[in-house]
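The chain below stands alone and is given in structure tokens; this is the form predicted alone.
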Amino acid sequence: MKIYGVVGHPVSQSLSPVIHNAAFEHLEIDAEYRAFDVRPGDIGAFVKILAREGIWGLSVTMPHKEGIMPFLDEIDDIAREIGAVNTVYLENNKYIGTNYDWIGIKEPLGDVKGKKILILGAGGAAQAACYALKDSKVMIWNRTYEKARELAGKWDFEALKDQKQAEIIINCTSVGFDNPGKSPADPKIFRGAEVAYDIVYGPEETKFLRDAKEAGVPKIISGEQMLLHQGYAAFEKWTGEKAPREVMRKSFHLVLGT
């Protein structure tokens, strides 16, 4: 049996291992996804007890997007040019890091050309938001402004110091995650928004979709479309069968009841 999993800190709240259990039992695969606890000091040793294990791929969360890079066999060119590695697959005996939550944040959105778009937070999963919208106008804001303005550099895109209103508003910080109840947006800034879209999931809808609601944004994304997107990639690649995307989307809903 091949193991694959998720490694992150803290991991137990994950629901990859459901959505990926289902594809493999679906398809009568011989295989089994289990979550993988590894604090930020032990992700090296972690790496290399891989092999040893048997675990033929990862899907890596937060905090080790960046930080398992250095201890992989190779990066690829993906994931080299959006700093920070979600998924980690076994090929010629090499484990290479790649990323797939840009396909996460593409495939949901659909056609974006020529909107003005806000990416709020400027950690792993906006970086991979500003590979997948590099050919976009994007706008860039974040707690600390620094960090906005560094990557905002990387692209050409432009800080802000203060959050404007855009077309499409994409929440890419962990805010909501712990709490559903906060939000990283001022609710000012879904006047006139065509999508919101907000990359944590959880059983509680979050303030920032909530907000987006009220303020009459018509279209609305959440967590579970970048979790499943980036999961059908990443399953494709582990195991060269195409993603029952089906069973994969009603496994998510049934385990949280929606």
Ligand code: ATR
Contents of the next structure:
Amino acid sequence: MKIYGVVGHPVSQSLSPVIHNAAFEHLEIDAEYRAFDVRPGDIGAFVKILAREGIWGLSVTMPHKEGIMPFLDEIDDIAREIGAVNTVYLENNKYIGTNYDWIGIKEPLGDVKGKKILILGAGGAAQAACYALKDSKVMIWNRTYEKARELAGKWDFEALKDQKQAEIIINCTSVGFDNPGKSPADPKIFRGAEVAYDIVYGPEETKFLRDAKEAGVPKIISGEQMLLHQGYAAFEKWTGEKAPREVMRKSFHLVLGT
Ligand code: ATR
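Which structure goes with the form predicted together with this ligand, now that we have seen the form predicted alone?
Next comes the full complex, this chain leading.
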């Protein structure tokens, strides 16, 4: 049996095991997907035991997306350009780091050419969003302005000191992750927006998306889409099979009771 898993800290709230195990079972693949709670200082030691434990692939989540990089055998071009790893796969006895978070941002948005986009945040998720949207006109706001300026500089985007209205607004901060009653966005910026995308998922709708709905934003995308789309890509890389999307999506809702 092949073992896969998500490595994070904390990780018990992750629904990655649910969606991947549902897919393995549906396709009758002899594999199991687990959750590995690993503290930041232990990630190097954890990577060293992957082969011994029969682990064929990993999803990488907070806070290891950057910290795991020096310990892997190789980092592919996309992960290097984004500056973070969210998926590890085994090829020719080498553990290779890649990043599919950008797919999780790009696919649900569809064609956004020529649109004015506002990204909130400048951490790992925002870096993947910049890669996904590198051909668009993007503004970046972050609580710590200096980090927004640095990220905007890397992609030739605009850094904002104050939030501004945009056609597409994406929450790439961790606000809402453990407190769905909190939003990083000034509700005024939703006026006239076409799309609001919150990459955070959980049992409750986040305040960010509730505010967007109240302001009449027609297209609301929740963090479920981020989890699923990066998950489909990882599953296909690991197994070479087409991801059973409906099975994975349904398993997510079954567990959340939504
Ligand atoms: P991730 O990999 O999920 O992006 P991260 O790299 O730790 O996680 O980044 C977290 C992001 O959420 C950052 O942009 C952070 O802003 P700072 O750079 O100012 O720390 C943002 N963030 C976290 N808590 C926040 C809060 N209470 N208000 C506003 N932004 C917050």
